[in-house]
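Starting off, we have a lone chain in the form predicted on its own, written out as structure tokens.
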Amino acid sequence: MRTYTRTGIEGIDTMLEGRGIPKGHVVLVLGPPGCGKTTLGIQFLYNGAVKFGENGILVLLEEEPEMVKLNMLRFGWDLERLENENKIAIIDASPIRFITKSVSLGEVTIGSKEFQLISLIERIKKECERINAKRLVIDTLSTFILQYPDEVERREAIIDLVRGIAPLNCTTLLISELTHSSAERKYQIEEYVAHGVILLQRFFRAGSLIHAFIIEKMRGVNHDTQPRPYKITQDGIVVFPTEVVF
């Protein structure tokens, strides 16, 4: 019987049959800078730890943990406290990006990119076991895939990452930059690999900036595919599932 992970974010679970994300799914969250992607990911983790008793892991590939913790206090989310209580683990994975040479593992020598991927997955597994995590957020996937300018290599690396974290059975959000925001945009490789895709988009209409939340894909659950307005409030992301964008 399929089970679900509730996001606890106002409006989103309503758009997912009132159930949430199918447990163990890997969901890609795409959007331009400043649209609230990181906020959405951390809100998902915070709600899991505080509301649903599900521990979570935050993997930071770009931002510094201390800065993220400070920024999240504006919503009243004390990540430091949750860390101390072993309800959330924060992995600073940025040093992995700076490994530039080949690495020897016993008698086997592998390239730096392969080593980075292996190291990242192993760190996630270790923390997952330590706190019995059920939720995982990786922010941002864009930083990781920049190492793979070749499209074939990039696809293989993303597949390897998803396969590497799959045995953990964590419901996962992969945060990434949206390269094209127009309706005719070219789909990004990672969208084909993920079980679900959520878009955070911005539009100018009549001189006003409108934020649109779109569930583009979500396997295993009927979902609202219409763009719905959302706001970043003092309590985090709020989606309005009965309102229309246009």
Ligand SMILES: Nc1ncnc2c1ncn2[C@@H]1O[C@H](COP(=O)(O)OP(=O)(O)OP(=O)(O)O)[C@@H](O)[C@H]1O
Contents of the next structure:
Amino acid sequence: MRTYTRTGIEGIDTMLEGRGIPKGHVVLVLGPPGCGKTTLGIQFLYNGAVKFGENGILVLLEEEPEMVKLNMLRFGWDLERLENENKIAIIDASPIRFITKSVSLGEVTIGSKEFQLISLIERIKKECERINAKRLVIDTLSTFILQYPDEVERREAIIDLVRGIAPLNCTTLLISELTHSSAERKYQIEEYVAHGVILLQRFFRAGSLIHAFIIEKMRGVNHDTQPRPYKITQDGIVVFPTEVVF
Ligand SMILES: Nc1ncnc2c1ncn2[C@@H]1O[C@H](COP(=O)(O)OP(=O)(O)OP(=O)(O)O)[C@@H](O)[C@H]1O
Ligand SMILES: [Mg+2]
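Could you output the structure for the form predicted in complex with the named molecule, given that the previous block was the form predicted on its own?
Time for the whole complex; same chain goes first.
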């Protein structure tokens, strides 16, 4: 029987039939800058560790861990303590970006991009085993994707990444920037590859800024398909599952 991973964010779990994300699913979280993607990802990990006894891995490809920890303290989430208790592991993956030469592994020489992907997956695996992680957040995929301007190569790299993390059986949030904000946007390759897609959108209506939380797809769940308003509060992201965006 299928089991589910509750996000612990009530409004979101309600939108997901009250159950949450199917365990092991890789869910893409897309949104414009500053809409709360990192907050959502860390809230998912924090709730896992504190409310559900499920440890989690945070992979940072863009932001400095120290800065993220400091920002998250504002919501009362002490990541440092959870790290010390081995409930959360933070992988600072930014140095991976700076490996530019090709690398020899035994007799095989591989290009820098492939090496980066392999070494990233290896690091995630190692940490996952070390703390017995059930949740994984990668923030952000955009940095990783930028290395592949060629569409075919990019598709392959994303598929390789998703295939590489799938055996870990962690429920995963892959955070990515939204390159087009309109509903008529061109779908990004990663949206087809992921098991689920969550969209955070922001727009002006009658002079006020509205934030909308949309579950665009979630395989195996009869989820709410309506956009629902959300706010970033002092306790993190709050989604209002019975309200409409107008
Ligand atoms: N304590 C707080 N209370 C309410 N809102 C906050 C608080 N701290 C931050 N915010 C809001 O959260 C936003 C940043 O959230 P977050 O870093 O999660 O967004 P993001 O989508 O990851 O951004 P980026 O695209 O830059 O990575 C800030 O711009 C601010 O509006
Ligand atoms: Mg962020």
